[in-house]
Protein chains: 2
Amino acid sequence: MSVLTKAAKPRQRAPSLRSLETRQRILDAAELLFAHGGFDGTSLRDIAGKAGVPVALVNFHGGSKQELYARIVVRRADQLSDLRLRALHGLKAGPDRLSLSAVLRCFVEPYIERAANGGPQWLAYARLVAQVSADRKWSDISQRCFDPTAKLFIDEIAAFFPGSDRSAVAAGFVFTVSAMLALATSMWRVDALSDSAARPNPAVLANWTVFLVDFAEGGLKRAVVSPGVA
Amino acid sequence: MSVLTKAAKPRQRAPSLRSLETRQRILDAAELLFAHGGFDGTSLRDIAGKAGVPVALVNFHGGSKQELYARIVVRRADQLSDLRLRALHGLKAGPDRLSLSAVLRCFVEPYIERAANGGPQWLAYARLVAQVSADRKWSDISQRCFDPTAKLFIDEIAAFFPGSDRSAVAAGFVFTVSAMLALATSMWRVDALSDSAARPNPAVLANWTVFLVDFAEGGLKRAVVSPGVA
DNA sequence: GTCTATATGTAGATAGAC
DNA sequence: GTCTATCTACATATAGAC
């Protein structure tokens, strides 16, 4: 049974302003802590402590722990999809012929830009997206929040490879997404492996966007057209 | 303090045969369960139950929960590095000039091949490697188990891009690894996104090796030489 | 809507008999 | 080396006063 199909605890009146503030504090705290510790590594008590509310309020505003987790992922998913689709539509309305890299940028840039410059909540959300995308346990959330937009982009990408196998395009897209998520979660590995000074400043993350788009474009053009996969 | 620097519980004699069998059962069960549920999502009681031993034996043979987790990752890491380095040395000893894709294949193929055909324990181990690589919490394990070999391969890759920034090569390598790990953990997303029939058979995983190598080669050649990153 | 108090279960770890 | 029994802490969730 999906955690998303269950509605929130039924309430009889519209929530008060005070309630909305409390609720947001709880969701914000949960976002930060879930992103850092994962679902199983974070307790509702941790969340209540960080939000400065008693434990019972976390259940009241967030529902069960699973519902709370899902609620947080859903919260920003529409906004992220909006940014991506808006960029894509703007591109298609423009005068230039579509390029593969431009399409890829429409998908990648909103995520990276917000992870880099959207403040700690968006950075946490970026990590949360990586958790959800990597763990089959959350596949229902992925399917509801991310797959519709992803499929649209796969269609756009596939148009650059006429006659190609759709599962090859999908695989290339998944590789691209995994590289994108690595930007938000694994830059510490890049630093460790390049023996460079630490790069703790999240602002430079944005510098890697063009690198990522180049990598994905080159990878797709090299792999999808080749007959490597039957 | 690293979990790896602590030695195992001191024992005065070499373990008996019976002990070795019990220990292996415990480690195998832990490998399967940690890979499926993650560190925090798996209890020592689950592991003891699956191994068919009392809980106390898990502590006796595995040490603390963290030590047990680290022990499992370390257990196959040397073997994996061996396979990769042996393949690389074989390549360099051969008559042909090195190609980038051949070098990449040396790194990628042992992992994919064992995830696909090495049985359930190796498949679980592949997922475990993905967990360790994605979570900064395990960076000390990454550094001990995987970074030395990774640095050697980055050196080899960098030789194909003279004058390039080492952190760019490292980033391209991290992207490549993230795509490799996605093969072992996220093929369900490919199936969901391509609307294809499920692909539950792990044997076809190996078919994707060439696709992955192509993707990585194309991505590196496109991204590293371009001046996208200062 | 909020919060105290608590019900109920499970976690990791170990002491000490065998 | 093995295993029973248990210690202590913390988990999620809710009942019911305010």
Second form
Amino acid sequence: MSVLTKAAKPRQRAPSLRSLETRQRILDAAELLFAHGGFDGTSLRDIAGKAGVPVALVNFHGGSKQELYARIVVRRADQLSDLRLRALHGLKAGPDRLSLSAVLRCFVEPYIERAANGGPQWLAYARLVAQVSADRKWSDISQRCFDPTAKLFIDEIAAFFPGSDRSAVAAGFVFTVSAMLALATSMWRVDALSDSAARPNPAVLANWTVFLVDFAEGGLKRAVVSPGVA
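Swap state to the form predicted on its own from the form predicted in complex with a further copy of the same chain:
Chain alone follows, minus partners and molecules.
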């Protein structure tokens, strides 16, 4: 290609602030609607209405409905993976001896903190992850967004259970994730079943982190057969 041809090639303009804000509004609207109505129960027209934009802009910023669904899962998955891996790296680089509870905290705490303090979008995200985890048709999203970090944590957990069946460790990890998602989406059931008069308060979620980690640690130690584990 000649210099002239290169020079003649049009330059791509960076998105304007208005365009970025519109895209964010569309993604946020899609996240809330998909979380509560599911993939099949939500239309692009619904998303456009909630975001206050024409349907054509939803297509422009998000692509097809399936592409948009994947996009809103990916955007928080990347952030969570980074936070979890940073926490795990910091734990392993520190002076304290590794413990199962500390490793579990590295995984669950980053999300619980955001669900408690990040507003309705982060709470909605738990419902999305539950949908993706429960339906095999989204297995490609799970494999791409969640499996690399999940397998790394399963490796770390399995190290506490030498000689154990990896499938048992993986099952314990999946049950831990399910408990974390239930904590974020079903605290109202805890209040109802305990006859609590308190209104659901997302900020209270952070207080349940220790309970959740203890629950997961106890379940793993009881269910995963391994010599030398108390």
